[in-house]
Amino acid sequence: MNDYEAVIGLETHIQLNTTTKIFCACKADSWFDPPNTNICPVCTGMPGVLPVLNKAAVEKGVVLASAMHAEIRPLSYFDRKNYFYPDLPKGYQISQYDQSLAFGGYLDLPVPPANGQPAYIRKVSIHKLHLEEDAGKTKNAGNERLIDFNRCGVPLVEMVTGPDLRSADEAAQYLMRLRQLLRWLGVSEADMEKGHLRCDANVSIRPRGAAYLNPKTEIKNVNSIEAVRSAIEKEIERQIREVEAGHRIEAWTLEWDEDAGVLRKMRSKETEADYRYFREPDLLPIRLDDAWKADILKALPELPLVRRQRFMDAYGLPEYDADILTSERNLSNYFESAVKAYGSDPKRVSNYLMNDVLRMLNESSKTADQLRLTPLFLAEIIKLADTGAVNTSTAKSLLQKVEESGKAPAEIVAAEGLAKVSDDSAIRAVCLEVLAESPKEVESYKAGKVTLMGWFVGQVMKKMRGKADPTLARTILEELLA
């Protein structure tokens, strides 16, 4: 491998996440819904039928453009692209082709270190980025060939990035940051594993340091970003075989079967003029005046790799830290929202949303936005532990108890009597009673295992329901013993 370097492209197909489809009123989202019960005369291609353009996929596609850096246009056409496939009703797919609502772009993508080598930003270009209409779905069972109607007509983007990935771990760093930038702008749900998300892989090699391209294999039907990740790691391997055993690579496309670990032949690979492009000629060309784009964008909101930049400047906390905390636009503006309540010292916050808040949310489900442990009852928990009223025990169960109640920490604190003990007499006669309880821990302590220290410390803290100050039962404790 090591003569040798990848070349990766991707096209990845977005399915937005509207209301409707992109040409008529049945519901966008089938995932739940029996075979072919979500259909209609204009998705299942019926004589006499005319497509209406849905504005909010246009829309979406407008604010996906943007954050691509991509050059939107004001003028874009939708054409015809004629194929024959059992799941393609009408025989052609609306898409768009040389005219689309964007071109160009960019996506910088951060790559961690690995293997020994330092961490690096790789700029992705992007080269087309356009609307259409998706197909239906075939399934095989046994000797039969099932097809599914649904799924026709969901609006899709599809976005074809440049040949500038170099290796299976960056289409799939790739992904990740595209899944990310998808839901932050609220325009995709982006699961893979419900086709929001599909992507086809172009693969090639090359001598290390060569300039020009060779033939390339698309891969096909690939449906989770590890699957990508293995897919190419095993078109690359097999191209450098064929290469050193003097064979020349064929443009292929090429099928991924999950379940066997390899890749299959399905047919050569076609070209353009295969496809026949022309206009549409039941749709008008989509106009984006300067007013309308305005309207579009004015919502779009700071971009991911850009607040975690910011993350990391304003508020000093290291990359680790700010890579997690814009993992989801929830959980940013969760942070920043207890950071503001809290008023300083953001990294303390950091490290509450990194160790308990993250796996509250994991175990529940749920989104950082649907807590009822919202960011200002989170700020209160911190500076009642800040301020010694709770022991930090007691604090971190606090989240769990505002959790489940919605309640104020101040009113639980209050109700259930848990604000930290910190006078001696109490704490000393609780450590008295531990010692009188385990006279076989006494003996060992006193013989050299001074690590059941924190065993009793643990016994007072448990007897005291957590709220004794553990410092002061380890002093009083320290004092006893000797």
The other form holds:
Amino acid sequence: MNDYEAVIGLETHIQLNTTTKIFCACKADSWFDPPNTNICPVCTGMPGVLPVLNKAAVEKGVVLASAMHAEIRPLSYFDRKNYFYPDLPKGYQISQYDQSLAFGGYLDLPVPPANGQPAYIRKVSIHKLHLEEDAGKTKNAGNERLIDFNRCGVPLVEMVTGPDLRSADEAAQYLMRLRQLLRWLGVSEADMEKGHLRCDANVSIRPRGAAYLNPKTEIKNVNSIEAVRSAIEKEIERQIREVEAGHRIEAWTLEWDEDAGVLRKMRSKETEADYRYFREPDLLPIRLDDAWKADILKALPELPLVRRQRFMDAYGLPEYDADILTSERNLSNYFESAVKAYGSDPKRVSNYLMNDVLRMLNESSKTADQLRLTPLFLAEIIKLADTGAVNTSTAKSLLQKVEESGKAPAEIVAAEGLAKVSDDSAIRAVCLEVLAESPKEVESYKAGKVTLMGWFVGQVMKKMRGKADPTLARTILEELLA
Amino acid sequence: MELCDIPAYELSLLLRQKQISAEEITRACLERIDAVDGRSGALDSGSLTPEDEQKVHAFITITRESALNQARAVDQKLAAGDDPGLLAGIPFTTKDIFCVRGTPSTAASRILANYTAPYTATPVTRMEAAGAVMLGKVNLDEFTYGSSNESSAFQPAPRNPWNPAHVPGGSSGGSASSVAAGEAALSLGTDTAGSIRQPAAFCGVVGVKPTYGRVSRYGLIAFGSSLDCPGPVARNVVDAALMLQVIAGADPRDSTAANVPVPDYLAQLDGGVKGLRIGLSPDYFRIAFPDPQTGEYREQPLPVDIETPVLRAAEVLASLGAEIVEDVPMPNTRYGIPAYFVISRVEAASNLHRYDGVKYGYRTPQRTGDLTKLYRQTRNEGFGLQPKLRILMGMYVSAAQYSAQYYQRALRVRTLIRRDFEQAFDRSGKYRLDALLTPTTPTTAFKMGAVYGDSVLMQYADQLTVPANHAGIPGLSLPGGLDAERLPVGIQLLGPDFSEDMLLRIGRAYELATQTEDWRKVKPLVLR
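For comparison with the form predicted alone, please write out the form predicted in complex with its partner chain.
Let us now look at the entire complex, which starts with that chain.
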């Protein structure tokens, strides 16, 4: 294994989450709809129809291209990619060829430490980035082949990386970061299981350190990040076995069988298909003037990896915290708002988020911006705990109570009498009560079993329903038992 | 004069004065169709009878009932005092290359013979919204691929009303013949290389190829998408202007339809030609074509019968105050056909991909059990010779290894042809033309069967019309006289982008000035 390194490039198709399709007014998202219900003469390729470009698809494409640091062309063109397939009703796909929306670009992929190797950054270059329309779906049903045209004309960005990835794990990391980015930017739902994000992997191996590229195989039909990882791992192993056995790697197209966990050969790759690309005469070029571009990009948020670094630099968060808090844009915004409202110690805010708020999010499947426990309320609760106004366990239960009621923490504390009792005499009275009720324990304590102090404190807390200041209770008990 | 022979503009006046009803007009046209059209084009229609050879055969589908209903609706609006629209009660035919909801929309091809469109093309929608009455769908060359209509899968093919032994031209042959025979006042055609202007010239009617993008292509079954222009066929310039007024303009369903305001064509129609600069180019008075025997490129002057009416028109316009500018060089005209051959075939082959027997249209009755065989068998049986030739040629010249030397080169030629026109029309250039005056066609209507079979030579019938399609500029063909066989000769006016108003104005001036000439009194043979 150590004698070889894998060379992997990923070809991704990203469904943009526009309301309507790229060239007609049909609804784009058909996940919950029966086959052939979101269709019209245009997207089913009736004779005589013409495409009309949905600007929202261009805008989302520009946002993505910009986030990938790609060069955006002020003038780009659509082209026809001609081929026959039943799910392609026009017999050509409207795509972009030589003058696509953007070119170049990269992603600085942080690769976490693993197997004793430290973390590192892998620069993944982007070879191609263009807009196109999705095709329909076919499926076999007995002797018949059924076609669903709902997906025809859903806007896609095709984005192809250079052969820059070096392991199945890196490929999986890339897809995770891409998915994070797509959702962060709001350009795609990026759900691989639903086909919003699709990935084909090109895999070859070569002696470690070599600079040339060997023949590659293409793995298709992988629809989860785990499947991509497993399929690539299997393929690397297979290629090493073949080479070790003195065989040549042939340029096959392989299909991943998810259930069996194996790769199957779909076809040998003959000479490259000739798609006879030519300019789509039915569409005008995309003229992206400075004003339009500026208008699109003014809403471009800080990118997740940039924000992750900033959370480490500016707030002194550990990488682990920064990574989780920037896993999703709403969560990271939430964190920053809470830190701002809290005013100090971002790590303390992070702890509350990582331990409690994340659990609430997972359980409710809400996003951070949908919480009734707003960043302001969270900051307020942490402050209550800091000043000793409530104790820690009350603070934690307050989180849930605020979320359930939407009321301000202080309001709940007042209404439910949750404030920590720091009144010496009130606690002293309860302490006396506890000691009077527990003669055996008092005896044991005095005989030297000082560990019973914790039990006494617990009894006091119990009687006061958790509102007592435990430190004060301990001091009083120690005094009374002395 | 029967109602069906009265031009649209006058019908419109009579209708509004309540001297006639829309239903009467429609019935007159339907009677004319019954009298002269013969049997409509159909698949597998058997051999021609002697009677067939005397008829026009413009139609594939006659929409008698819906036409009468439309006409009655116009009459009701008129009776109620509502505005019935600019073309109220005017009967028209639609080239069967346009989709019209609920009608067979066949493209004159077996592969679409059973296809009923679920939607209506924008120009037809606009005609109907303006109150025009659609009488039916008329025949054409299969998928518009031809200049004679003989290639239609729906036979008998249309014949020239001036002499049914001759072709009506094409591909809008059904449009031109239906208007010439008085079956309809107007027809909606398409022009990709001359397909409106050439049949208009052959049938002695007026045809307008508008600027590319002036009229929406939505619903037009595509041939060469970068060249196709829907446009009017009419019996005179006023009617053509009236129809263009209705169908022109931007369309949210066609992004190549221009967002340029549509002028009032009628208001400017009688503006005259005083002071206008009208050019003549020697490059439009000769044709270059490959010798059918040797394949060698030959050049020859146009027949005198073709040349004379153009020169006479120049004299007429000069006498009306226009300035005639001679010897305008249009050196790239001769490359128009070869470049067109390449560009149109590449687009056509791609546009024909969708006819695969899967979704609609013809599917081979044979059980193929294999997708590729289904495609091959369906397309082999469903397409006629012309689509097949164009697919072969288009696939060849767009293949990766040939594209540079054919397709990319043809695109450069196209730019050069456009440049010829830009220089001629340049306001501060040497020629500063308002329009170029040329013959429409190198010959008058040829005999049925005379050219058919030689696809290359057939294509050269478009030699003088195709440059306008390459350049995207408008062209107008109008009757300029008759040849020795008493067949119509067309003259053509070409102008800069969106100069339809100017071309119509010049055409109208010529039409008025020659109104009383003897040749205008001669009727088509089928009406004599």
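Since the structure is predicted, the reported quantities are computational estimates derived from the model, not experimental observations. Throughout, rigid core stands for the largest set of C-alpha atoms superposing within 1.5 Å between the two forms. Residue numbers count along the first chain shown, from 1.
Exercise. Under a superposition restricted to the rigid core, does R145 display a Cα displacement of 2 angstroms or more between these two forms?
Worked result: For R145, whose C-alpha is compared between these two forms after core superposition, the shift is 2 Å or more.
Problem set entry | Exceeds or equals 2 Å, Cα of C431 between these two forms, core fit | Superposed on the core, C431 moves its C-alpha 2 Å or more between these two forms.
Exercise. After a core superposition, would you say G9 shifts its C-alpha by at least 2 Å between these two forms?
Worked result: Result for G9: no, shift under 2 Å.
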